[in-house]
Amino acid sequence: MAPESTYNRRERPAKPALTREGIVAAAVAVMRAEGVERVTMRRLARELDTGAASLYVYVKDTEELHAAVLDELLAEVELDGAGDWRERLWAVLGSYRSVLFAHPSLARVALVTRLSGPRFLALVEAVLALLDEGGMAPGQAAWAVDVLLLTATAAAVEHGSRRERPGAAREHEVMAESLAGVSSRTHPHIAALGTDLVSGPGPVRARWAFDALLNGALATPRPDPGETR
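Any chance you could show this chain by itself in the form predicted in complex with the DNA?
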């Protein structure tokens, strides 16, 4: 319990040091193995051979810990690519989405927490650079990056939540059924579109949304700040 002598420390070399870095590293390991929902104070404390209370010296709360784990993961986002600026931007956002798809429970964290870690900043910088290359006005780009990342994140949350749970496969069916079962008298537009509302492979829809958003952002000037509304 009191490692006064050096040999005592050598006895458990696998145990990470109780530092913020050590805690985050353990958290990443648990997350990769079992998902973020297992990244809890108590579980991490067990992992680090200590009590949950000890972690509060290094980490504000569970949410802050999750945000740190997420930023660590964003290191995997591929920021460099080849081709047209639009294709490269699509690739960057696709890579971001892939990372979140691979860890669906983290996508939730991305939406709820305001990210500000180094990897996230690198991602924002990369997106801004590509929008600049594409000739988007700076003011529009500043606001567009938000919407682009938001939709990518939200798409990952949806997709991820759907895939994660066991009963999720047929939850989509329930949705499709409730759309099909709708009366053309009360819901004429839904009835007219039918399953087209949920049709199409995810990637194709995502690409259309990306193009639509980008086209709109390029063509829509920001409101005059002088206007009261």
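Numbering follows the first chain given and starts at 1. Worth saying up front: this structure is predicted, and the values here are computed from it rather than measured. The term rigid core refers to the most C-alpha atoms you can superpose between the two forms while keeping them within 1.5 Å. What changes on going to the form predicted on its own:
The Cα position of Val182 differs by 2 Å or more between these two forms after fitting on the rigid core. A displacement of 2 angstroms or greater separates the C-alpha positions of Ala191 between these two forms, with the rigid core held in common.
Mind sharing the form predicted on its own? What's above is the form predicted in complex with the DNA.
Keep in mind that what follows is only the chain, not its partners or any molecules around it.
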């Protein structure tokens, strides 16, 4: 009769082979259940019943892992829509922003990490195609796509950070009260505008910012990339 230890090894189901795709899928599952802060190499090693060192064969570090998780979620971004090119572009950026709104920690990853995954590249390609359809010069579009995505990402980070802070609504009220009460002698421009500085619902201000950026990019020739001034 075989020793018990040998028998147990033979009867134990074989572990699936490690792959980058499997690691990222496990990371997404952990993120959805426990938050991106718990997506670490050590946590995934336990989830996949392996050693943390084995994961580094497929993923360089936690930062790369978080970027890969974010790229998986970008599959939810709607890249097709109805309307003219400007409305479709607004819808694409709005869909991107909504994905980040739902995952504030990953929005911060998007803000500080150079993304290059396949779904992020699909997003960039879609934005560039719409800018081209709108008649934007290629050089201007090459820089505008960065500004547009950065603005959308920063808005998601701000939204998510405020949502996570207790008392955020009261902080906004205090700021509005402070602006409304400034002296016209010391701060004449703030006093003249008053609460208009914080007026307007968020979606309306977001659309205005989008149009302002887009109109500026369309009208502003791009300098030579070699210029240093």
